[in-house]
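One chain comes next, on its own, written as structure tokens: the form predicted on its own.
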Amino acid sequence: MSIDLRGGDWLDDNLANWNERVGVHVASEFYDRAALRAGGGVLDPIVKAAIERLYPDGLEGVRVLHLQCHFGSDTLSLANLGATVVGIDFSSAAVAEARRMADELGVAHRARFIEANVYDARHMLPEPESFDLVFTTWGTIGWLPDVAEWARIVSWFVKPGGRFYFADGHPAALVFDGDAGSGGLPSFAYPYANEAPDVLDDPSDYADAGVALVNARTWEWTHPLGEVFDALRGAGLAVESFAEHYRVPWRIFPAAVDLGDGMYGWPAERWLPLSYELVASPNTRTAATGS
């Protein structure tokens, strides 16, 4: 299925959906920003631990590009840790709120936000090899039809010696949907590998169970691990580390249980990983040979 990466129904529908979600999310307890306003951050435990591993001396002097940043809470968390950040998101409502929050926190001099489809990022931010860290987390590539192009964009921005950090829902878990009953387990609903999108009409929102979205039609893709790894390798990025986790920072299924730290997991046995993270860096040999 051939899809225009810069326009069409998939982009229009997803954009309308996410523009509507911004107001819902800003008002929700799920996206509580009290810690941000107190000078701290809202990074989930998986991402927070990764940042501490990668930068044990802190983020002062580190330049970060956050792709698909939503309304910038994680971006601004990195700014509060000392980084200079640029966030990119396709939602005008999200970018407006991110800019407003940067002003409120007094970090607008170190936190810039750009409205752009991720596939237009190189045009909107013509700064190749200029970021120490490119950062993308939670609910991102599932909205994108082409991860090979996504990986090339990531690689284009990472400076030599820099890193790419990525965390997202595990594609093995994303084959499931819903709940088999009160306290029951999710059932199979989607193929693990499918080039065609799942076009859904779902008015619900993960941050507020009481909301019914008007712009409910979305286009979503499942990208298997092999596809993601091949995309990164093809873009000249070498994976330094990879880890699977049995928890995620949202209630991925109705049967998922609150683990007490803002994370959710399986109610009993750890049947399948729910998320994964990886760190990648430019492959110097590939860059040198141009192969």
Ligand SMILES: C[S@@+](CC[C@H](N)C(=O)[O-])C[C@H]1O[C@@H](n2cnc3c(N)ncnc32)[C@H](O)[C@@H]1O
Given for the second form:
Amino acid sequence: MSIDLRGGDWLDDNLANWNERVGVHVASEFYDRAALRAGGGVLDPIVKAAIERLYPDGLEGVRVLHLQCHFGSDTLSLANLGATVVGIDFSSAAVAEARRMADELGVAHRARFIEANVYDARHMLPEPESFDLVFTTWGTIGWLPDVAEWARIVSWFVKPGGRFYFADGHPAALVFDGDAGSGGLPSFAYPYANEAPDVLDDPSDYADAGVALVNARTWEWTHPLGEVFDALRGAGLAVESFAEHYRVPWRIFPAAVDLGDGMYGWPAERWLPLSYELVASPNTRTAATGS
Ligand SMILES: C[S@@+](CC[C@H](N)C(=O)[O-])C[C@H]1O[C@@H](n2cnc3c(N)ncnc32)[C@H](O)[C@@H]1O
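Switch from the form predicted on its own to the form predicted in complex with this ligand and give that structure.
To see the whole picture, the full complex is given below, headed by that same chain.
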């Protein structure tokens, strides 16, 4: 299925949905920003450990591009650690709140936010090979139709010697419908690999069980691991490290167990990984076409 990456119903519907979610999320406990306001951060344990592993000397002087940054809580957590950050998100509401929060925290001189569809990022931020770290985490590529093009964009921004850090829900776990199933366990609902989008009409929101979104229609894609790896390789990025985890920083289905540190896991057996993370770096620039 060919899809216009720069416009169309998929983009309009998803944008309306995300613009509406911003107010809900800002008011939610899920996105509590007390730690950020206290000068710390809200990075989940998986991402926090990765940043500490990758930058044992800290983030001072490190230039970070955060793709699909939402309203900037993780972006500003990295800024609080000393990084100079640019966040990109297509939601005007998210970007407005991220800018407001950067001002509130007094880090606006090191935190810039740009309103753009990921697929327009190169035009909106014409700074090729200029980031030490491109950072993308949790709930991102499922909103994107084309991961090969996404990977070319990521690669275009990474400096030689720089890195891409990515963490997301595991596609093996995204086949479940959390609300269905028996014995508290979820049941199969979505195919692992499906070129066509799942066009859903779901007014619920993961950050607030009480809300009913008006802009409920979304277009979502499950991208198998092989597709992500092929996309990165095709864009000239070599995967340096890859890990699967049995926990994820949101209640992925009702039976998931609260692990007490903001993470959720399986009730008993580790049936399937729930999330994964990887680090990739440029190996050759020749494969990244950069249009
Ligand atoms: C689940 S949130 C990511 C949250 C992220 N983990 C964070 O740092 O808070 C998904 C984000 O992707 C953004 N998004 C979805 N489709 C997009 C697109 N085509 N271009 C840019 N941003 C997009 C949404 O506006 C939303 O902020």
